[in-house]
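Presented below, as structure tokens, is a lone chain in the form predicted on its own.
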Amino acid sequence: MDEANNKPVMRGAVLGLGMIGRHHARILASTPQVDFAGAVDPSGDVHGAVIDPDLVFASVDELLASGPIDFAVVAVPTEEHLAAVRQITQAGASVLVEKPIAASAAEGLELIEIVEAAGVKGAVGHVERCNPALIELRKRINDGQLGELFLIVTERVGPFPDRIRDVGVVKDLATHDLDLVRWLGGSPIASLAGQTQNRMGRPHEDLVLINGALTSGVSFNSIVDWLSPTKVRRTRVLGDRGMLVADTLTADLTFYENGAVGSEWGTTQSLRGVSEGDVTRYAIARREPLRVQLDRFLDLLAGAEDSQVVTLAEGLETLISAEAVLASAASGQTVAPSPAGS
């Protein structure tokens, strides 16, 4: 028992010590509520993420031979998610699976069935939902600060990360944005149109433009690429009372309020539309998003009714939307994401 927080201590491990897995290992090892069981990576701990070399294992079998575990963070390459989840859940461990949930929607559905059959719990690591600027942005939307929502715009661009080998920019990065527009807008994606480009000669796309609409009628637009020489992570939400802009690299949130300047010349006022009003940058408490995500997952394992994790079903819904983007780009048509299993 973690006496400081009055919560049970759970034995957890990380599968995969790549660019994201190494950070999971660091956080697990420094969390009082976790008894860090170790990390699995056939290549070893190339980033030096695990202090004790005896806690680095070459296989899941070696990890499990060291003792039972309560949960595992699955941070292996996307194409290996299904096999890793099957093996670790058979040992009775719950799973936090890095996004995207699987390499395909069909595999994602199978993964969910495996977790349910094992009688364990699962969640998906869409860590942007734990960014302090986006948490505050969503709270303000739900409190009615923007009034009626019109538009959600996301920009996620930067140089190509060498860690990626098995998916393109749509499934690796745009899944963040497809999840965010649905989460921030509060309703599912009704339709979308995607355009992709392949400029680096890899088997997968490295740029995508997405336009779409939620079932609520809110429009959205996302630009995502691995071609830009600078890293940008920005989310903008526009409503009838103004606009909120989140920079998720710096965790800054700024509100641009519609001006309320009157005019005796009524016809010109109607033609001008809204005016620029006050601008406010909010002071936000900043916690590392991965640590917030782990806390939420541990709450789920402890039986919390509203742990705020991204559910496996939500992760699958996002992957289905990503596949709809690729289908749209291939056909040149606007498409509606199909329900799982259809």
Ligand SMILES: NC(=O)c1ccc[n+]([C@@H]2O[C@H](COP(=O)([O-])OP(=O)(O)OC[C@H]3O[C@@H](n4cnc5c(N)ncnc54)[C@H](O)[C@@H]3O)[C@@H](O)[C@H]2O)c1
The other form holds:
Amino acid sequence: MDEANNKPVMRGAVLGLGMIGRHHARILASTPQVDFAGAVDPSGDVHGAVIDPDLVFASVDELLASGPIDFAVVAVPTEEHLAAVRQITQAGASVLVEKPIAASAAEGLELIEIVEAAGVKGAVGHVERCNPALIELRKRINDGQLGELFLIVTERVGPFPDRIRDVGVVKDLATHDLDLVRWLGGSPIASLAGQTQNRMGRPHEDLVLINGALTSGVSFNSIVDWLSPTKVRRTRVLGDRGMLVADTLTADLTFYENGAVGSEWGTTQSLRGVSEGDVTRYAIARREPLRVQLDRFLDLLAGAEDSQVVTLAEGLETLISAEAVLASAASGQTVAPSPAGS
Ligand SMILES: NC(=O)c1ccc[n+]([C@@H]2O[C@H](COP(=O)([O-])OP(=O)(O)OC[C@H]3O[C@@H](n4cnc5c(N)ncnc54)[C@H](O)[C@@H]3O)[C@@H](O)[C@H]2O)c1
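Structure of the form predicted together with the named molecule (previous: the form predicted on its own):
To see the whole picture, the full complex is given below, headed by that same chain.
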């Protein structure tokens, strides 16, 4: 028991010590509620993430030989998620799987069945939901600050991280946006149209534009690429009282209020449109998103009713939407993301 938090201590490990796994290892090793069992990576600890070299293992079997674990953070390349989850859940471990849940919706569905059959718990690491600016943005939307929502726009562009070989920008990066628009808008994606480009000559696309609508009627638009010479991470939500803009690189949130007297979308405004009003930048407590995500996952393991994790089913829904984007880009048609297996 972690006396300070009054929660059970869980023994956890990390699978994959790459760009994101190294951060998971650091966080697990420094969380009082976690007994860090170590990390598995056949390439070793190239980033020097694990202080005790005896806690770096070349295989899951070696890790398990050192003792049983309660959970694992699965941070291997996306195309290896399914095999890693199969192996570690057979040992009775729950899983926090990095996003996207798997390389394809079919594999994502299989992954969910494996987790259920093993009788363990699972969640997906759509860590943007733990970004302080986006948490605050969503709270303000739900409190009614923007009034009726019209539009959600996300921008996630920057240079190519050379290590990603198994999926394109739609599954690797735009899954963040497809998860966010639904989570912020509080409604599933009804339809979308995607346009992709492949400028780097890799097997997969490296730029995507997505236009879509939630079932609530809110429109959304996402621009995502690996081609831009600077990194931008911006989410803009527009409603009838103004606009909230989150910068998730700096965790800043700014409110642009409609200038019209009364801030209501009355008869006069509908004729003239809005004018510029007050601009407020909020001071937000900045907690590391991966820590927030781990806390939520530990709540899930401790049996909390509303742990706020991204469920495996939500992770699959997002991947189905990503595949719908690719299908739309290939066909030139607007499509409705359909449930797995249909
Ligand atoms: N949530 C986020 O914001 C975020 C950010 C980056 C990556 N990711 C996701 O995390 C996953 C890993 O991405 P990355 O950028 O860290 O990749 P990476 O290539 O930097 O690291 C992957 C590591 O896994 C190791 N590995 C391969 N097979 C393994 C196995 N069977 N068992 C143990 N280790 C194995 C590799 O040696 C490598 O060190 C991907 O699914 C990616 O989409 C998520």
